[in-house]
Structure formats: C-alpha cells, structure tokens
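Take a look at this single chain, the form predicted on its own, given in structure tokens.
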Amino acid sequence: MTADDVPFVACCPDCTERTTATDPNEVVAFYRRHHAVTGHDVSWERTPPLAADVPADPDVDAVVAALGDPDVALGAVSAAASEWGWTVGETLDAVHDRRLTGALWEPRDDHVALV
C-alpha cells in the first residue's frame, strides 16, 4: 500500500507534520501525541467517502446516529465533522461537551454512541 492508496490523511496546519493511517482513530491518536507536545491542532487533508449523509447543520449527535454503528468510531466522527471544516480537536471538545451532558456515551476506548 502507497501513501496514495490510505484512505486517511491529516496534517498540522502549524508545522506540517502529516500522518497517513487505514484506520481514522489513528488519526485521533496522533492528534493526543501532537497537541500534548506542540499544543497543535491536526485537520483531515483526506477522508474516504462516508457511507452516511452528514448534516449540514453542526450536530455531533446527527453524525453519531447518521454513522449508524452500536459504537462509532471516534476518529470516523472527526472524519464526518471534517466536512463542516472542524479539525480534530474541535471534534473531541464537541464530542466531550457533549458526553458531559450525558447525551453520548463511550461503550469502548475511541467509540461514543448515543444514549
């Protein structure tokens, strides 16, 4: 597999750091190792198509139900945030205010569903 054929690519804006991953919480991964050392945020460069019609409207809650699994993935809820011009980091402060108000709910490490 070339760098060409992974489906997930994200970048820092700041200092250009990329990663390439076939899994999208490795993106969220990298983002955690990034922001703690750098304070950057990370925004997706490239996402495959989703198999779910994102909300025009910002609603993590939408995206969680439109994804359609028991558990989503959290990287794939960035992904599909990505489409309304959030990075990474704007993804998880959304998803963990929205946890916080008890309307997500974490069932495995890097998945929320709705409860």
Given for the second form:
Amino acid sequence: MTADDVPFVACCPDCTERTTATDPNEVVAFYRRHHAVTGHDVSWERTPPLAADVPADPDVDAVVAALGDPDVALGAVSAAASEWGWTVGETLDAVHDRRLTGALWEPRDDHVALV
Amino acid sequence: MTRWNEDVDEVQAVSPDITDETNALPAKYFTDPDVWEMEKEKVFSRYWVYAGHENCIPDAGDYFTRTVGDKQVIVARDEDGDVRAFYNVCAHRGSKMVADTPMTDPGNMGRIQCPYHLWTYDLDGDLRSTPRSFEEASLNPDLDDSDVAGLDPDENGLLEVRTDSIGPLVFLNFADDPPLSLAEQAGKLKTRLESLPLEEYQHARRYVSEVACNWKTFGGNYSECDHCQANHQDWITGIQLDESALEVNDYHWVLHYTHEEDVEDELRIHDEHEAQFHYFWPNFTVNMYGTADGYGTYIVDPIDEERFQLIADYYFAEPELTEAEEEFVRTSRQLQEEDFELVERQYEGLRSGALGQGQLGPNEHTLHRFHRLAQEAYNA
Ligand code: FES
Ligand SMILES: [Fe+2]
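Condition change, the form predicted on its own to the form predicted in complex with the partner chain:
Following is the full complex, with the preceding chain placed first.
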C-alpha cells in the first residue's frame, strides 16, 4: 500500500502530527488519544469522495440521514462535516449535543443513527 | 477506612442495614471479569430472565433469538400457538443454527434447520429430517445401509429451555431446578402487570444501544432519581420529585413519579396518576409512562463486565406512531442518552480502582436491595 491508497488523512494543526487511515473511525481514535494528551483538535486533510450529498449548511442530523443506513461511523460523519471546515472535535461535540437531545443514538460503538 | 485504597484494606459484604457504611456492593463486583463469569451461572442461569414479547411473534414459525450470558436461545411460536424456547445448538454436532445477536428482530421459519449438515427440526424441537447421508452408510465400507438404525426424532430433538410468562412477557430460566417459580420471583409485579391489557399494545420501536459500563451500573442508575434534578432538566419539569415514592419488593422495586398536573386519563395504560418504573431483578424493566398511552421495556443485557446493551422497546396502541408519540419516544431517548453519559462516567471512575466500596444514601434503598440481591446470588 502506498500513501496514495490511504483514503483518510488527518492532522493536528498545532503540532503537525499526522495520521493516515483506511477506516475513518481510526481518525476518531487518533483524535481522542491526541486530544487527551495535548488538548489539541484534529482537522481533516483528505477524505475519499462521499457516497452521498452533504448539505451546504452545517447540519449533523442531515449528514447522518444521508450516510447512515442503518448507522454511520462517527469518523465518516466527521469526514463529511470537514466540508464545512469542521474539525474532528467539533463534529464529536455536535454529535454529543444531538445525542443528548435524543435526536441521535449509538446503536453500536462509535456509530450513530437518527432516532 | 473501608471505602478507599482497595489494595490496602478489605472491603465488606453489603450490610443488611442501610445506615451502615458498608452498604454498597464493593467496586470489584462491577469491574472484575471473574465476577462476570460467576454471574453467568449464579445470576443469569438461575433466576428468571426476560426473553421478549409474545406479540412480536404472532404466527407459527415466527421467532427471535436471545443471548443470555454464554447461552443462545431461539424463542419461537410453534404450530399449536405456544411460545417455546430452545438452545440455538444443533443436536448433531452442536453448531449454532440461526443468527445469534443478543436479540434479533423477529423472523419466520417453517422449520429450524442447521446450516452445517442440514439436520432439520420441527417447531416443537423434534428432529424432523436428516439428509440421506445420515440414513445410509454408502461411504463406510464396514456398514450396510440396513445396519443404520435411524434416529429417534424425540431423543435427537433440540434442547428446550424452561419458559413462563406474565401476560405477553416471556421469561426464560436455565436452571434444572429453578429456586423460584416466575410467580415467586415476580410477586406483586405479576399481579400488577396482569391487571393491565399489555397484550393489546403493539411493538412500535426498538433501540439497541451499546454502553460502556457494567450492567449493574446502569441498573443502579435506573433505580434512583436522586440524579434527576441535576441531570434530566427536561424530564423533571412536570414531575413532582418530592412527592414520588420508592417501593421495594423482594425481587423488584418501583419508582412512582407523580405529575405536577393531572395528565388526561386517556393518556395512559394504567389508572394511577403517575409514572411507574419497575426494575425486575436481574436485568429487566417495565416502564409505565404517565404521559403516553403505551409502555416500554428495557433489557439491560450484559456483553461482558464492562459493556452492556440496552434493548429499549416501546409499545403503543398502534405500531404507527402519532406525532405526539414520536415526540414522546424522542424525549425518552434523550433520557437514555443522558443516563448513558452518567453511567459511563461513573464506570470510568469505578475502574480506576480508587474506590473499593461505595456508600449508599438513606434514600437509595432500591439500590441497596439491588446490591443485596447481587450478593445473595453470588453467595448462593
Ligand atoms: S451440526 Fe447441525 S447438522 Fe451437523
Ligand atoms: Fe437517569
């Protein structure tokens, strides 16, 4: 596998640590470790083309609705939200907020779906 | 100091007196994998455990599967209309036969067929047919076909698991000789639930969520509402928390919540002007809402010592929900998410090992009952 085969690339703008992954949830795991240690957020550098349209305006529920059948990996939600310029941390916070209003839920670990 | 420095000091048994300091189940019973191994036998193979709702399998051949500890079960309706449960294990060489998620959505099958060598069973568990390779000895030069005795359908049938029900709610018991009948374990809960028309309501929604904590951590959280004021802002509006009552019975406890204003009588399945949340040892709840004409059930299904699945089912008069019912379910989901956050946070704390044995407050007598039951089960 060459670097070009890795569809997901994310990095920390603060300390330029970079991660490449084939599964977008690996980026979420990277963010969690990195954030826990440094407090830094992580942004997306490269994501593969999405399987569905992401609305122009930020709306997590709409992304989950578009990608989530039956559920969607948190990392994939975050990769899609990068189109709005969102970092991994910003997406995770938004998902958390939507979960705590009962709009989203987590049928399996690190995957979300619309209620 | 019994409660801190678990490595240094011994913890104590859960004291019968709630005013003693050692009144909570020691932390290791929530975090130790060996305890979970023990619970598979001493809790989940001995008491009556909720399997599912009869309404979900109305016709002959309808079935769902359940995983309880290490045991997998097929719950099916047979040709006579009875609901029965069988180990999901083939009598030939022990293969699993059907999908084995903790609880599958209902399916239908005319017979139960093992995919390995195609032994096929009737819905009453009897062996119905085997392929010719089990009836003839063509590959074995030492035998004639006439030497093959054939298999007794009854002797070679599936292993049945004991079931009993309360209204449409089906329970399983894996013990050869259960220490309690379902009626004994359920006590007053049985009478109460049987007085309600539970079977008239239809399954409308199911949410299965994986949560990162021990099953008892969530069970404990469900059993008290001291955390509600601080953590369920939306829900507590309209609820008179100080007029609520906690009722403790042998194997179940009930949290009664009074509503500030009377909600319309049509808006509930039961007559009382309150919501009632029943926790039934070990891992089942029945949720009677004060503001919706329906009810819910939770199965708090352990995956291992540090994870469980919450299977949340909602039953309403019609499976198609009205706008108001949709909104109700959304609010209920919100409550669950808020609780998941609390219990996951609590569990991270418990796992750190800093707390050897917690301490329950005087109004946490429902939890105390829960912890006492766990201890009783472990020592039995
Ligand atoms: S193990 Fe089931 S048919 Fe062989
Ligand atoms: Fe709660």
